[in-house]
Amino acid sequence: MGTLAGKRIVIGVTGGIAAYKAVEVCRRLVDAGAHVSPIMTKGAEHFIGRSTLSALASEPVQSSLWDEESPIPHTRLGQGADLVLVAPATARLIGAYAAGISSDLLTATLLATRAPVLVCPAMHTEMWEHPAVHDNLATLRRRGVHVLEPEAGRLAGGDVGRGRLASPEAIVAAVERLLTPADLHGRTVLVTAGGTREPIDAVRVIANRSSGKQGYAVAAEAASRGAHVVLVSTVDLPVPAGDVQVVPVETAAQMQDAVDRHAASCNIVIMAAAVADFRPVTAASGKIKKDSGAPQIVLEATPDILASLGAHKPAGQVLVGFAAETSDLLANAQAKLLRKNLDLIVANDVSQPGVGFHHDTNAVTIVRRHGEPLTVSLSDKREIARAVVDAAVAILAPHSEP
């Protein structure tokens, strides 16, 4: 299961126009396996209905200190939470929390919990920029409260500026980071992603079907666990949250150069990219015209980046390869692991439905140098990434340099 599976999260919703986004945040948290307990302030009920949030959460909305089944609902919620999330957090809520004023169920729960708290402000730009708001947030930060700052964008009333609630995706990613063990803090992880493209002429390439989604999921997982991630990528996907340095490349030679520059200083190297095995010996400088007839394209082997890494692997480094197969999955993966001196190889049968290229899901067998293979059934690619990083962390030398 994922990072949020079984986690108990209290989501507090206050009275701002951005309250509608809390519905999507709640849905995503529940889909990720969390038990979500919603609290709505009286102001929030002017913007969204209790029944909507109750239907999507793990239990009905609570809003009062006096009308609930428990005589002390704030204590029950605060003590049972793994994390308390407030989204959106209005200037009023931020001020009351900073001042320690318990005026409703949400503020009472915030004061009654020792769990991590994530506050996601949302308000008009003039309010967001007011010194009182920033002083209150500074106070909360000093006390260990986490703040996900608002974005710039369209606000209520047609205004544009900073103060827009962070996206549901960003909020859930922040929750995952807070609830993910920081077992890679101080470590550097190199991840390659996407398929290389080898030019035939000025407009045509030899390529493969890799979308880069699995590599980006691995990078996101490593970053969420505290790693500095060097992401060598051939695709233009959104950069994962966290400490991620993207190195854009296109060809196998460019990828090799980027990997050679960074790999030696990395604790873990995960080669998720699909590197072309062959490239044209020469590429035409212009476009080859169709009326000239079909050209003869002479191919040569590209550099074997993974084998080179295995041959020069520093002591203590964990090297992970990928193998996209269509037959003899386990035998081919085990042979590749030994031949290229890998610690792990992640094998998948791309002929199966929902597996591999372009899908949002994958199913893999993680073959280890020592120990039985680990099978991960069809899951979303972030879940696959979590299993891969778990396996790499399990063999990372505890005394290796962070």
Ligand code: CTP
Second form
Amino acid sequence: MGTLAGKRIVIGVTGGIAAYKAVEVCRRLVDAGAHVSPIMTKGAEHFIGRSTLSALASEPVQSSLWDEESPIPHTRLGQGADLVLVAPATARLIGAYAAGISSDLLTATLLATRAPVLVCPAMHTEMWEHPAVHDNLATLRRRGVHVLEPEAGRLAGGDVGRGRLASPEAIVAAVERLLTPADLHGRTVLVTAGGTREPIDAVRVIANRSSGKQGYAVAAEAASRGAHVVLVSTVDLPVPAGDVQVVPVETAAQMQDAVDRHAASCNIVIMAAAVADFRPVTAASGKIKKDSGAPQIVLEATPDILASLGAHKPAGQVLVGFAAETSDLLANAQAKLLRKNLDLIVANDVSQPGVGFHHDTNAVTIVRRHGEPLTVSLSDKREIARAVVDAAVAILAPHSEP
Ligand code: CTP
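Switch from the form predicted alone to the form predicted together with this ligand and give that structure.
Okay, now the whole complex, with that chain kicking things off.
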């Protein structure tokens, strides 16, 4: 299940042209499993219909302090929320909230909640740049309110400038970030990703089918939970958001070097990379020409990075391996876990459809040194990453130092 599943989110919509985007935000939050309670101000009703938002949210729109069965809807909504989101937030709403004025259901809810609040301003550039708005937002930030700044772009009436509401994707991502537990704050996590490439000559390599997507998803998940992530990678995918340091490598030897440099100070090490087991004994410095006939390539074993991490594992460090198998999944994974002295091994049967290399989805069994295996059925790689990081965090001793 995702971060938003079962979360109670109040979405406050105020009167700006960007109110139509709140409809999309609401739909995305509901799709992600959140329970969304919408509040509209009177101004918002000039821009979108109540029935649109009511139809897409988890309950009907409310807008008044007085017309509900419950005489105190603002405290009910505010107290029950895991997060209150205001999108779009007008200058008027920001001013009233900063001044502590409760004049309608939304401002009353904002004053009554102790949940995190995310305000997404949208207004004309001149208003956005006005010192009053600036000061009010500074006041809100000082009180711990989160602000997702507007973007530059086309505004109402054909104007162009800063003040356009952040995109629905960015708003939902910010909500996810705020609702993700920061259980890796202050921890360092090393993740390896991608397949190594072992040179045969100046242009040819022995490679494998790993795309690096699962490793990047693990890195993104750990970073979103507050970790400092060292991502040792053979691929060039977008760097995940957060405190992520990418260490580019190509061969198994380079990966081992990078891992050796960082592993000792890491609380969790997750070897998601597909490391070549064999490499050519020598790589020709130039290109091997075809006139000389098919070359005899002599292979030698590469170092087993994970096994050597297991052999020198500092006390308190959680060591996680991956196992790509095509048969006897559990037995092979269990044997690898013991042989390499791991705490967890994430086994996937790469012969199944939608599983493993290049797919955006995966299905795994997380084998634990202590406890029953955990099965995660076919899901997005980020969902798999969440389950892997959950399992690692469950083993991590509080404040353990590697
Ligand atoms: N691994 C490693 N160094 C190697 C080979 C593998 O660190 N030279 C790590 C991988 O990153 C992965 C785990 O070991 O986390 C298991 O990899 P896998 O290829 O499934 O297992 P092998 O040890 O190579 O065993 P086998 O070839 O028998 O499947």
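Owing to the predicted nature of the structure, the values given are computational and were not obtained by experimental measurement. Numbering follows the first chain given and starts at 1. What we label the rigid core is the largest C-alpha set whose atoms superpose within 1.5 Å from one form to the other.
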Rigid part of His124 equals that of Ala193 between the two forms: no
Angle of rigid-body motion between the two forms, smaller part versus larger, in degrees: 18
